[in-house]
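Presented as structure tokens, the chain that follows is alone, the form predicted on its own.
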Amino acid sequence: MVETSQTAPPDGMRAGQNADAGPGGRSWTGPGAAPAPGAAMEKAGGPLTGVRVLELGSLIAGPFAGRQLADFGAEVIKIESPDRPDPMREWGRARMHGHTLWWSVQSRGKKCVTLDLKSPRGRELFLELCREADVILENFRPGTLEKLGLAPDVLWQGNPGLVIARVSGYGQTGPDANKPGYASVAEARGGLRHLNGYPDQAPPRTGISLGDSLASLYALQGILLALYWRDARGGTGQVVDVSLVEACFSLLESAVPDYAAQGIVPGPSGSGLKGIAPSNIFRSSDGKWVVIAANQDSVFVRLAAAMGTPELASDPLYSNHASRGVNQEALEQLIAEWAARFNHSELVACLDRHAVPNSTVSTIEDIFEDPQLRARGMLVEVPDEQLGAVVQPGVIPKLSRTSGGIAWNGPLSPGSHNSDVYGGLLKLNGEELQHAKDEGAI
């Protein structure tokens, strides 16, 4: 269970520090569900406490990495333009009191300030912030920082240890570097889209911005690698260059050596994988799909026993991985006919008794009722003074000694932390703050 605080910390306190707040968020149990076991742990600060991140950019690629850094204690200062805040504030289906809930998740634990990087005073303030920061995280089109007069070489003059993570469609170099890139485009260019769907049909997209999130995970990885090299190995700051296309391409498994050696071009395989059997979805009598993954020889023996046909495991047609691949269609038809005799609860229970890997294909409604996810603290209710509470996905990975946590929901108003950051961190007095505001710098 993850403890969270209800509000932003007092001025000057870094994200992830314990302000002796009372109990905050709780693991979601849902109507009629059993309470999550155990008491809320006292949050002692995540492993990134003391790391300060300036988050530029918008939407998902980049800010998703910022969210994870904040989850583990980094002080993430999200910078938005005074007249053009992050469009993510308006993304998502559900709204409460005029605000979308996705913003509360994507910007949780972050301090939000406004700053116009195009104004002279805005650039001055940004350079001051950079001198106090460890990381810059941006997902502008390549060349944007340079046009603003804020190229890495300029930023390193004031802070040689600054790690600059840059997330873009195609990377900072190459003939397509300046092209705009979105998740759907990257998934297509990187080869993922071609592998999705069914043969001879238009390749569908996944119902999420997968390419953006993948790139953010690589950005997070790169930031941590760069910080380790800087702090543990005596290195300096450097650029972490992440491409959405390359992030998608990196997941193609054996496609590269297979094509290079024998010209093999893998294609979409529907709900299973050609030659891997049984590992597919099968429909129960009440219309729910259940994944049954028993392609390993020893597991197939257990599936055959669960089906009441143990002789299948010794049948030459199905007795080993290769033969099951050759006879995949006939085998999957036998399993489909068997599975259709049970409702999904009965089917899952039978498979579980025989230790056959399986799962109902879960909707979000199913996930809210999942006792395993509840026990792992993966549904967390975070209090909010304006919204009441927002149920959010929990923090991963789970660390045994330096647990992460959700400090607060994404601040609903742009510039919520202007006084905290500019007054507390940069020591601007009230008159200086007002002057910067009058200039349009913040």
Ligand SMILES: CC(C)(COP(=O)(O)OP(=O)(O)OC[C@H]1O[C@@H](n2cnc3c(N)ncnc32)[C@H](O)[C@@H]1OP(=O)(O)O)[C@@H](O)C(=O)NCCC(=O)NCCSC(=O)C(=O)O
Given for the second form:
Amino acid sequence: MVETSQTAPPDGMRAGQNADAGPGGRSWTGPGAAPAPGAAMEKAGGPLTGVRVLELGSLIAGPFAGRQLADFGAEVIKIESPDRPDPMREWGRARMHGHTLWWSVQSRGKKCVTLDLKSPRGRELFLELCREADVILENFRPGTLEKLGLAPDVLWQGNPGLVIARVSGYGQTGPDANKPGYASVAEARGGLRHLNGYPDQAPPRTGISLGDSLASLYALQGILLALYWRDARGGTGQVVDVSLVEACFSLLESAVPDYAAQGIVPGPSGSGLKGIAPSNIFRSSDGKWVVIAANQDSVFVRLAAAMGTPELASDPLYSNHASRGVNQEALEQLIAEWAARFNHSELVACLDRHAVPNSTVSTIEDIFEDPQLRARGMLVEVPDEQLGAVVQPGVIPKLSRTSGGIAWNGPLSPGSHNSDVYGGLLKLNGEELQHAKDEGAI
Ligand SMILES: CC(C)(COP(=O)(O)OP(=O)(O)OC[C@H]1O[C@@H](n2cnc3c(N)ncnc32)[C@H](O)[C@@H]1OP(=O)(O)O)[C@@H](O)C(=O)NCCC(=O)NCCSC(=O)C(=O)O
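Moving on from the form predicted on its own, please list the structure of the form predicted in complex with the named molecule.
Zooming out: every chain and molecule, the one shown earlier first.
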């Protein structure tokens, strides 16, 4: 695996700056507050230290995987066109000093370089970078790399070990391969959209670009599988082909065998799941929604006790999964009447005492107050010379020995790592760098 140095923070951040607050920031404890005693400190580095990734593409579906790779120590070099930076730089609602903040999250720990893949010198530099890399991660429309003369076979000539992860709307093959795609479209085509919402209403989105992040997680999985095969099993590079549509489709649970066997077409099931009971939202006396989920015999016994009606658990109407499914409506009505007698904190406390899975429906405001998420280091304040600090979601999953962390916020200027990457890694001297810049290649 390629040796790498993770020591170059972007413009606007002093080298070693993070050392004051732990290598990757500190757990967020509120404006101006000191870290909570024993708060988890994020660490830079991680199990992928030494893996070098070139990230091409934009927005979410590829870059979200790049973010995870960077969290776990990979050196992720994000390549942007010199005259058309990633539009993600403008996405997000809050603006600080003219910058939106989603970028800080999506590009955290990455090195940003500019490179015109359409110019001969740019293409040459890219091929040199490929020789030094382990992984290419791209989410262009299929055929774009090929149009640039950078098809996998070309890249493998210089580096047969390259893992090439390609995220696209429909996959690299098939009649729709060349169509552009977005999460919204993929969620519809892959079957998720039809299941969301209420019968006879327009099917709503989930409020996030779920299909993109989902596909990106499959890309991450594919990259790790391909690296394992290459490095532990003596394999070579290969293409990891991820489709947004298939990523959505893969979540459909029993729909495929159910339809094939008996023609069952599931529809939208509102706030619960048809036949899975009880698992729904119930309103407390103070008007808060609380999810109560006891859709398993052992847990239902505990809910029945919490409700002061232990006999429900042995009532043939509700005593097993199938009977609760058939009598779902009546059962949920009983729970709704019981829940409405308590305010939400009483309700949650009672359910907790009986170990019944439950939660109020959190807003982001609630999440910032959530002691569990805070104790797990899921809100991390990452210092930034230009933005002051950005509170970021923490790293998932938690690895006990090689935890990874957030090295720095997404670099705010395109090309902030040009000298580090082209000068340091490709050994271009000052004159060559300037020339590449003057001719518009970087
Ligand atoms: C997102 C897209 C619809 C955007 O469509 P387009 O802008 O038409 O295409 P592309 O992104 O593939 O490429 C645009 C052009 O930029 C060129 N390009 C890109 N990078 C470079 C660099 N570094 N240098 C020079 N030229 C470059 C590339 O060659 C193409 O040129 P020309 O070929 O000459 O035009 C598509 O990329 C796509 O379908 N991607 C796969 C699915 C996906 O990731 N979707 C999720 C996005 S976020 C989302 O879903 C959501 O928000 O929801």
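Numbering follows the first chain given and starts at 1. In this text, the rigid core denotes the largest set of C-alpha atoms whose superposition between the two forms falls within 1.5 Å. In this text, all values refer to a predicted model and were calculated from it rather than measured experimentally.
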On a core-based superposition, does Arg89 travel 2 Å or more at its Cα between the two forms?
no
For Lys179, state whether the C-alpha moves by 2 Å or more between the two forms after rigid core superposition.
no
Ala349 C-alpha moves between the two forms by 2 Å or more, core aligned
no
Keeping the rigid core superposed, can you check how far the CA atom of Ser323 moves between the two forms, in angstrom?
2.7
